[in-house]
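Here you get one chain, nothing else, as structure tokens; it is the form predicted on its own.
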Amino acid sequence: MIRLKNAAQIDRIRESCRMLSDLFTYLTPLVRPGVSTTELDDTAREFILARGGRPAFLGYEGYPASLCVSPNEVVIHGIPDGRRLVEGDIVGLDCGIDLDGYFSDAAITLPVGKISAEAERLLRVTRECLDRAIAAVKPGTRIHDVSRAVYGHAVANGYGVVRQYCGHGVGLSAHEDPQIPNYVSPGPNPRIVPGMVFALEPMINAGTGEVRVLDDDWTVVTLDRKLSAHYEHTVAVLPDGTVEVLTSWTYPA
């Protein structure tokens, strides 16, 4: 079932957001090369519990953290285990926050020191990925239309969709109705209507989109090893029937 959002509901989720986005804004400069995954869990932790909000995947079906940390060729989940990132790296950083009962969802991946001109091509139209996904939110077009704007620039510039995982709503719980994949699904294929707050995730691999999950149950990886990227935004359908996206983060230039 959708659970659709009255103007006061969203307003909550909108500072559940604005922490989430001062968040990313704190930790983006910690990632270079030396910093462990462990590090920038303990850093989203201590940041959201100081300003009175909880960790929202800490604990969620088990996740045994505050932040996804997912470096290279992780997709999504990847547990922060004490690895130190060094130059070239990528990384995915995932989070959420309950905000007394209002949840906020984003994620960005970032490049650790100088990335090779493959690995930037990769972050860049996975964000273009996303910036057509959101284009494609407004009162009367479907889920479909958000999927189909995904999947179609991702294989355009010759990149794999990962089909296992996909955005969803949010905002009165961490994961809501509907699912947003990101291809054309045979699935649900709901009127996006005012009241809607998704979250919209791309998530692109380098080569096929194909993935596995590692013994631990939640780690995802390409399956030929090769890169991935996700970016992540949450983003209301006002009553007005106008767009907003509600999380931000900036790409280092």
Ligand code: MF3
Second form
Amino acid sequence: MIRLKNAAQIDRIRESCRMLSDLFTYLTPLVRPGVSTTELDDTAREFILARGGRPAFLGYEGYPASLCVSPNEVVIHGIPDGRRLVEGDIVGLDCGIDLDGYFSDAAITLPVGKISAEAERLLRVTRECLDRAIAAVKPGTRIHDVSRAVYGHAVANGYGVVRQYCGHGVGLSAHEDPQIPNYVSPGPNPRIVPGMVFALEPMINAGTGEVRVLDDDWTVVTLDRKLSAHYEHTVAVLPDGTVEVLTSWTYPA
Ligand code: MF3
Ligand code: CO
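Given the form predicted on its own, state the structure of the form predicted together with the ligand.
Zooming out: every chain and molecule, the one shown earlier first.
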């Protein structure tokens, strides 16, 4: 069941998203050689709690942290473990906030110092996939139009698309219907209407789109251990039909 949100609810979700955007703005300059994944998680948790939010991922189905930290071949759901990032890494940061029952969800993949041209291209194309997903959201289009926009751009650039994990509805809980695959699936294809709020999140791999989950039951890695990138925004279709990206921040140059 897709839960449509009214203007008052979207206002509250927007507040949650603003806090999350501020968090990403705060975290971005901390990502540099030598920072540990645990330090980033601690910073995220303290930032959210200090502002009256609750880290939405902490304890979610047993997930042990507030921030998913996913270096290099880790696609999503990396668990902060004290590892120190080194020059040339890329790292995905994914976070959600529950602000008085209103949920936001966003992710970014950042370079650690100077990265290879190959890694730069993966980040750029994955971000473009998210931009294309957002552009495909409007009243009257369907979920598969969003999926096709992501998939087409990734494949045209020679990349693999992760199929096991999807975007999703969000706002009144962390994960709601509909699922939003990043490939055109045979599944449900609802029409997009005002009041829908989505977390759009392409996960794009340099090599194969196949993934596996490590023994910790969380960490998702590429099967071929090549690089993976992930960007995510929370996007609302307002009651008047305009589309607003509720999480947004300035990406590093
Ligand atoms: N952003 C991730 C997702 O959208 C959330 C991670 S689930 C958690 O779906 F358990 F790690 F919190
Ligand atoms: Co999400």
